[in-house]
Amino acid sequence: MNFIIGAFKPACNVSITFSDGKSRKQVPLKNENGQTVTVPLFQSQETIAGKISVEPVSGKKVEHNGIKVELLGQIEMYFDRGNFYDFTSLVRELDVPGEIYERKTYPFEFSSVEMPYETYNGANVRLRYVLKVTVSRGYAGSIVEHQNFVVRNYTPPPSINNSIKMEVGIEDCLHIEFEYNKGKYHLKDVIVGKIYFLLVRIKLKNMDLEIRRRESTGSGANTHVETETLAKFELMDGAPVRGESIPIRLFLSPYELTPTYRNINNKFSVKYYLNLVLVDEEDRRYFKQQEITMYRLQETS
């Protein structure tokens, strides 16, 4: 029985280490099994370098048809699980066909890598970056090892960031004016604004402000939209009177937000909305939605 178990064990152990692994920032990432692991953080145009070691198990020799490392940027749609679309694919050949008798270490380097999109784990899609090492072996089956890493890209503050002002209402019943201090927010920003009641002839009992994320995947007839309410913030409890002004101050840092993603590789988009919800005494709900742009500001250490 032990012989049968041994037959399915890999002939060698493959490990991947980054050259600046100890000093580089590590961030959490949810892997395929739903477990959270910590992996290195990179941004576009950085050099990704390190070492790969291949060690035969218990002194046996390993025959191979070549060893290579690939750097892959991939998008996977959850309705098509297991099929990865590669938008970045770089390869380095590490060894020609031959035999390995003892632990062998190979340095690798991908310099100034173009990584235009951020790592993303969504409701129906994920975008990942991975180093993939393949020890090619014909009949014996190739040995493959993966190492994930995360990419985040930073944007300077926008030079123009106008406030959002809107008037909404129901004719002769309700007329409100709302204002948000700007239309573009970084992930740790604060939404500041006010709501002004110009006419109130409906008995309102409460008002909430929601942050909503809308993820759309696919295209044309196959477009799938998933909307998620990330935060709900009570602005008012009780009936307002005409002329009343309600302040808004909503901190974004407690919520797991991403930047706005527009048409990533023609595969998916992620947009954010502020949704104003008013509820009257008969539990009728009135909505007003406004898109905002999210961006990632460089973190100061």
Given for the second form:
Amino acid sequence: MNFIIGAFKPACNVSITFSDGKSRKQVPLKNENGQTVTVPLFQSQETIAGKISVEPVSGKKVEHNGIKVELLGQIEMYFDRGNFYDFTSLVRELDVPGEIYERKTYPFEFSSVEMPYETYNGANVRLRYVLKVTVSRGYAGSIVEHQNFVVRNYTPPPSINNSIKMEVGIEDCLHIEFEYNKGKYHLKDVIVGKIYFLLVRIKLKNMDLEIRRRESTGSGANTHVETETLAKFELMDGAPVRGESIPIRLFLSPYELTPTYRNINNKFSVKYYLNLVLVDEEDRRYFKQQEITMYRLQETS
Amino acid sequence: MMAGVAEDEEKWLSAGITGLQQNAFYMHRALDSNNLKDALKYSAQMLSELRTSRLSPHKYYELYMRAFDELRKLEMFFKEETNRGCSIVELYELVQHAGNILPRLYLLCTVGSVYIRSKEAPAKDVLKDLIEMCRGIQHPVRGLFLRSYLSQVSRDKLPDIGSEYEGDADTAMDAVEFVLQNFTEMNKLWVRMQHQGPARDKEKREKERSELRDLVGKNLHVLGQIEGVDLDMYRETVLPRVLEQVVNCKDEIAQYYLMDCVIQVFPDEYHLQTLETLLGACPQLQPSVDIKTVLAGLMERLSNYAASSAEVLPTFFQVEAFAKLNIAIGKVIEAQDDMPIYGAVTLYASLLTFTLHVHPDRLDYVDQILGACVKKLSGKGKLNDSKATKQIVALLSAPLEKYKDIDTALKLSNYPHVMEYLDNGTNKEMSNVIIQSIMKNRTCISTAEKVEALFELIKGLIKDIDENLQDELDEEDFKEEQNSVARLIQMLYTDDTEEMMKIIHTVRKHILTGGPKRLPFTVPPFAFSALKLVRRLQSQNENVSGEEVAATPKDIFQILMQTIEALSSVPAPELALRLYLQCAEAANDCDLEPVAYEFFTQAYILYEEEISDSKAQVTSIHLIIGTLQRMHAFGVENRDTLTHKATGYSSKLLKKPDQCRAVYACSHLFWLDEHNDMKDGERVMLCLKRALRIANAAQQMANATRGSSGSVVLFIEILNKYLYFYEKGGVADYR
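Now that the form predicted on its own has been shown, please provide the structure of the form predicted together with the partner chain.
Now the full complex is given, and it begins with the chain already shown.
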């Protein structure tokens, strides 16, 4: 068709298909260049199997030094972009060195793969899973094909899930008592609670509940912390008086949250906080931050 | 400065409206294309305009109403959306994703309304959730409007008995609970407004608050319309809860308005049955609350209720409405130390009106009220507060109007005491009212005792109450009021002559205290009233002769003599003279010659000593002649004396024509048609001749002074007389 372009085309097309590709759930994923693609979703201990077909461009033969498929779990720190740290690496050799003249299909299978970490796209760090097919060639350079997929791991509801209850205040100025019904929330959960005003001597204007994500990367002296406010939810409008109690009901589903990640491979952590902010008429802010644990609950649908 | 503020406000309002309309436009587009996500987004943005703090309640209302209209469309859309299979529960969650609380809650209420209508959840639960969530708005104006919106969208969806949203056994209670809670919260917000912002804006804030009061009051209207609120529930739950809120909020404006609302909204029979509770709240209100208007309103309602049907009256007795009201008023007056006098009097006046409606037969109640009023007024001296005075007049007039009978008022022992607290002017006015009432109803005051009481009442008119305080009443008014007293005297009448005699004594006693200015007005009616009795006695004597009567004409004439004498101190000699002559004539009819003679003597003395004006003399002499002519009781001697005197006076008049006329009039004194022994033609002729002489002299005088022969009128007049007597046969023989 277009020979000039055709000249730079790789010598063969490599495609990866999953054996349960039709039935497996697909989720959107943002790739390196900012585009969103849909990719299959797996969880730890699942078997990842499928077929890889290598098809030489019409009429050409492809010489190779062997074909392999790798399953990689990688962490990329953005300060060190392009440098991937593999925390998981599995390899299946598909073919011994030889020549391919026509379309050839190889089945592959990684059974019960341990994938302890979830796919994550953060502010300073990215964790991804990828299937990498390499057609090794000596002089012409290897032909490499990637297939991303997403891993999400589900946690059963915690057996102990205490509410968060606390009385805070500024002496003779403001005393409040707040309560969140749980300490651990799943991603589609609802935060229910209330704020009880024990003493109000300042003229408040409003009160918000914020969900903040704290992502810390690196370790020791090189720790880098990035905090994002994912949600700003107004709880109260106007100035309450002593004795008022203000309800909280915040649905988490509209926000793009992830489970709490603690010390992922010694590379990073992601934690969530509820930040209760009271603003007075002079725009002074009074706040109290509380960590909550996020977890992913198996969706029943 | 103020104009600037108003201008700015106008600007903010129009900016708000623009923003609202813009987002409403996008919202409509989203609705048309069934785009739920966009619809929610733009409706939330639209509602964000309501987050403004810059508008006064009045302007905010304008903005709110526009948003309200748009929300109706959105509600329709939600309804269609659920028909299309969208889960209402999901929708209910979806709108709660909005980040700003005010738009979120407006949307929640809107979806909540659809939710209830879908009946996927009990109305009670949805309402409970909505009202709970609304706590998030603590800003008074925004909170009031939001809750008012909630009340508006929910009022046809309450789980009331008989409603399609009716729930389990306690369903009406759920509905009541919801409305009560909304009411309580709204009232709190409303009261809180008073305490926010700088103190110097107090007046402005109060104005703004009164603009918002109907939002709060609407809840009570809703409560009043809940079918499930029966008397028991009203007594046990609704009223105590409402009153608790009213009392505890300790806010003057709220307490006044809400008490009034309670009274207006709930049915009369409920009020009647819960009077104690309702009234019990009154003394607990802030001292500055205008409680009298509230209570007056209540009593007016109850009065009207009582008047509406006789069937309800037994209930009033049963619940002892009067006693309760009376006690409550006492307590309120006690509790509100600085209540102005007029406030207290207004309360009593209302209670009185109520009593007159409900217990028209219980005069003791009326007297009790007046007594309480006196107690309140005592020690304060005369009132100078015009409002209070007005109320007292109303208080005193009410029984008069009701009973249309002064008798009743006279039985009220406290009535005159209350009157004493009026200033002189009003006192007179009130007395006038009393007199007019008597006149209008043509009531006869028929016992001396009542007359005594009546005069006690109207003593302001009868005598100068305070010698030092000569009021600058103008002559006209004074005449007016004394004329009415004169009319009143005519109304003091009974058929019982004995009693009538007593009345006359009493009247006399009182009018003699009136002083020179009043006597000319009061003596004549008194005299005539007494003469009337004389004539009655006279006719009685003819019928039942021989019986011993207590009152004799003689006594009366004695009294009259003394009374008329008093006129000489005025002095009013002409009037006295006329009255003497009247009496003389009456005495003549009774054949009491000495008495008649005495009266004539008095008249002559007056003529001689007091009447010096020549015109008055002319009039008087003609009166004397006229009266004397009709006298038949006199013996020849007495008559001669008197006629002689009369002719003597006649010829001594100043002007010749007057002399002439008086003299020829005297001729009649010698010629009484019906008495043959009194036809003395000779003396008639003598008189006429004398008259002729005087006429001649008059003409000569006229000739001498003016050079003309003067008038012949006198001659013609004399000729007339000649002709008269000629016809009668009196002069023919001596011609």
